[in-house]
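Shown here is one chain on its own, the form predicted alone, set out as structure tokens.
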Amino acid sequence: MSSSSSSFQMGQLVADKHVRYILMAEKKKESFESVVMDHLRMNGAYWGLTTLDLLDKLGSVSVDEVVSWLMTCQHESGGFAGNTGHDPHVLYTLSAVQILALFDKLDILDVGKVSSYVAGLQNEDGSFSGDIWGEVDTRFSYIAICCLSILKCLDKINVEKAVDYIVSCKNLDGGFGCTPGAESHAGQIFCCVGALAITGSLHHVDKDLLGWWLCERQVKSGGLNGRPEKLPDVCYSWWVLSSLIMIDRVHWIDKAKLVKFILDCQDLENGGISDRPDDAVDIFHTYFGVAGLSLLEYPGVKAIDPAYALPVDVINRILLTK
């Protein structure tokens, strides 16, 4: 077998097709998927635009169009909704802030107003609600901390209480749940480890114990699952890997097998990445697949920050400027 064909055996990232898929998805506003995802459009925009930036193609979208739509989603409370005319939520507020960070447009925000909205969601015990309806989840702790850190307003919340609440969600297996006593799950682990990383509190994590639990998520196919006995899913390439990187245990998994699993989930003809091989692609898994490859240092994909879920150059630009 010639050396040129053996390099293809591994599969390759069809980056140009993924770029085209993302740009097309944004135009198909009438499709079923689009209607179902209408209330999540802010998240979809963040996933798609971050993927484009990781593939060095952010220049193929109109910044002004995206930003002017994004600002129509801001509520008088300062928070952002998933789309124009919907209710604000901390989740969409973070996505909006991340998108503006990508475009280097954070200066158009009334930072005081946005940060006050987010800070106002902190509860007495240090936890965070997602919106005025009050659902509490460690995801919202991460989202609030990440958002306020990007806006350089972490001093608006009680960080110590926020950290204490997250630590109260730690389990005997080293993992974290959505509330105290809830089972460990890779998505929640990312949120808790990410929040602890941003606040400089990783000493609360038992890195060997948690690293072992996370490595156990790799299945025969090379893919990762979110908890024991579940099927692998491309999105866990992000949740599990980023956590392993933050606790310095990423060398405990088989990176080559994971790369192959992600590449096997691509639609080689039309672009996009699915949750597992031969399933339908979507923008969510396309982002997490490319972000996973970024963490795996796949050639041609820009580096992503494991705690902030934004390209490293974007985070450096924000955090290194006064």
Second form
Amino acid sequence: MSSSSSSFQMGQLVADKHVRYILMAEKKKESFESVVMDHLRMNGAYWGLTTLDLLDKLGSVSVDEVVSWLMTCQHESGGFAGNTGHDPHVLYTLSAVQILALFDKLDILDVGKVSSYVAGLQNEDGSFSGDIWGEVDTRFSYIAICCLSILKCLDKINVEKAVDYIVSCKNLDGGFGCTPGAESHAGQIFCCVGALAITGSLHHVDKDLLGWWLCERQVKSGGLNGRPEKLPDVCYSWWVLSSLIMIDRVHWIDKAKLVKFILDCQDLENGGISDRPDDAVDIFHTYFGVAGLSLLEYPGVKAIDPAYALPVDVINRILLTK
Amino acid sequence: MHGRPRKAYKPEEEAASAAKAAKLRILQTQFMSNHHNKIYTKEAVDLSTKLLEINPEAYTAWNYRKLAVEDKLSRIESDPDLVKTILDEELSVVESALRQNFKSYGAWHHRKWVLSKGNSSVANEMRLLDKFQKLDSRNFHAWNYRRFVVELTNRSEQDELKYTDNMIGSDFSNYSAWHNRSVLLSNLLARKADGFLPNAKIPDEYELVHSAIFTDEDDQSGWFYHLWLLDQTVNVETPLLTSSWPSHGSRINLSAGCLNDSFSKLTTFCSESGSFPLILYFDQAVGGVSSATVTIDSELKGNEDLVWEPVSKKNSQMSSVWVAHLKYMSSEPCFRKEYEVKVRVGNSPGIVSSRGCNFSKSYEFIFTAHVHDTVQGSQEDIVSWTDGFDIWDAESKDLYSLVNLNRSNAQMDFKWRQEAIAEEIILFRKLSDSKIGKLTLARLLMAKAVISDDVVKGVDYNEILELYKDLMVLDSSHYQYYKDEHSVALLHKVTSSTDDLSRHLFRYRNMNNSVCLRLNNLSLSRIASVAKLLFVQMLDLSHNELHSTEGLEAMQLLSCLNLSHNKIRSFSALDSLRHLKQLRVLNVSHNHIGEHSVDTTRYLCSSPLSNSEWTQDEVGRKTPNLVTKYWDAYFVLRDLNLKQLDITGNAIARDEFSSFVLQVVPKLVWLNGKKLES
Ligand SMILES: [Zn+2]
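Got the form predicted alone; any chance of the form predicted together with its partner chain too?
What follows is the entire complex, opening with the chain shown before.
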């Protein structure tokens, strides 16, 4: 990246505006969009708070307020719901654990209970269900493995079988799908590569084949798409980039062009980042845009871990100490 | 949110949105109350229908409906008509939800759940799918659901293959259809279904995919399918032995210390431990290499129960490289004895590829070992990379035995493969103005070199190198991809003949005339062709553009490695060196270690981040903060056995780090060119 550090100074990340956008979004609860998203407020909180931390502004949030709301979402099974009153699901359990990790508050959790909930969702073939209703998807394998690794409870599941199941979802283009035989998709690839990274199993990935598929996601505008012949979208900056980093093939794309694409998707006036230039912004794409810039070593953005999707300092603090 | 234009909303629009929101909020509150109180009356269930019509993503409402269905079914068990009515109602709710949002995971799963209860007409599902897939032929939910229904109805793979014919026929730009075709076809080929033999079927598939690539060469839909076909053409499933050290017919010197005079047209290997590595290099990862599957026949005593280890991550029992250590020191002294060693690979079945294919047939190779007992103290002098080298004086014949490849045990049906590749080459030459044309041509020429019997391949390599140079200009966004491929081709070229290779070979006088390979200043960005370089003891890769040592793990004889002036960014990028038990000298000066916040080898390196096991040592106990700060250096260096290390010219190489290194590698004698006080 040394050659393009000067061009970074040119495009500008309006970090302050994004911070304000995130803090405001939390208060604007009465638009139709936010009511529709009501059931995944836990994900929203994770996206917003992680973005704030990457921009070094996590201090502007009341930890107690967030944590006490978060704990109302825990179900008696140990799993977390997307919001108070909703049903528990691994999707929101991981977000809850990630938020507590950000705040260095994992000690308030009954780790045994949370990890038992997650471990209990492993099926005989090594796959994971998302909740008691049995939807199976490699997204849930990643979530379970990531969550249990943060909680240092991976020994509660059969890791070997979990890895075998993920490998059974590998396709002939080197990518991964949500179940065996399902088409490769950048989001799904992130989940599978991430799970293999966390379990030290990346030798199952054909790095050159997958790397070529992933680097060909970059289109002329510099943005990345999630599958061949699809439109580019800021959220793939995260999924494609983090996967490329984990398999050490990120040098195969043009990083400066991608930086420009992400910066072009900012709402320079009101803050926030959208999927494509001039579309409506949302917290999801704001997070993926900033996280993407972090993976591109954009100045002023903290480093994010490509596998755990948390700042590197948070993950190092948790995992590198015995 | 996807594809919604950014705009400021007028006050009346905002008011409308707020009114809609308020209505939805009321619905949600009522629904939650019903859910928590387990109310499954018709009114309550209808309310959830309304909620899901507006917001199909409200997952709790789908859960609620499942509870409601189970509640109803528990009351009317014996009436199939009623059961069907209840389930059909669910299917119609799903259908209208999917009309609202085709990508709703909750809706699709609800449909699967309903179907799993039986009693529904599966034929309807195929009709619904055909309708949906016409509207959006790339929707992966629909394709996944299709595979689910196909399995449920036992529809044949041949019929589904025809469906992909139709989809591709009406629009070749449908990656989803190509993908499904590759899944179906590889299943049919694997179980050798009637009419699905590779030599007959794969040429047909080339024809089909040409229609896509030659219609619009920028459309990616057919690219990956073509690459898969090429892989099917070049690679056989049966694992093969690619090379070994020592190689067949070679002679080696073995000693416990320095030899005074040089016997040396031969490789001299010395080790204080009195054993030498025997390396097997396969063309793909295999498991099951053991003293049962590989037998040794020689007078060297004590090698009956050899321990074979995979050169790979600790938790994997699969590797393309396997090593065992043969003892050559016996208790009674013996001078200049010669031993013949016979190695039989695949003596009994058990060597298996990751896909479950057995090693083809047993293969035998023989080499001669000269054992010397002359022992002088171990070497403590600094190793120089500039002085003390002689040019390679061995006759080509010796070299030939060193780099000789064993691929002779190949038993593949070569003819159709060579023909298919020759035809593809002719065809893609016509497309060689375009990116995919050039890239495919370069790959085809590489494939040709791999499976052809010709010794002279230099001409093709030059063409391949030119193609990659063109691509770097033509498609500069992927410059580094082509650069890496260029490096691979260049290394194949360098190692393709003994003439080419001998230009890079030297002898290092001060260390028993060790074999030194100099591949410096070649602008290499990655390492390749290692299978042919197993005999190398000193490797100079300085002044290149390498950012990782991936691939070097197979070079078990390597004792000195020069990586100065490259693009190494972290110690984790050196993880593969952990396997090199002979490595004593490492130069990583003038790299980029410590400059970057992103570490691209963070997860390719064994550490607690990837949950590999590690034992706490004194350094870890005494300086946990430094271990966290320099974790990659800690986990890599402590597994090496270095005597000489050079890290100058890296951002990380400050005093704090240097003193940390001394703690982690207490046996170090030379650091940054200075002798350490012991
Ligand atoms: Zn998106």
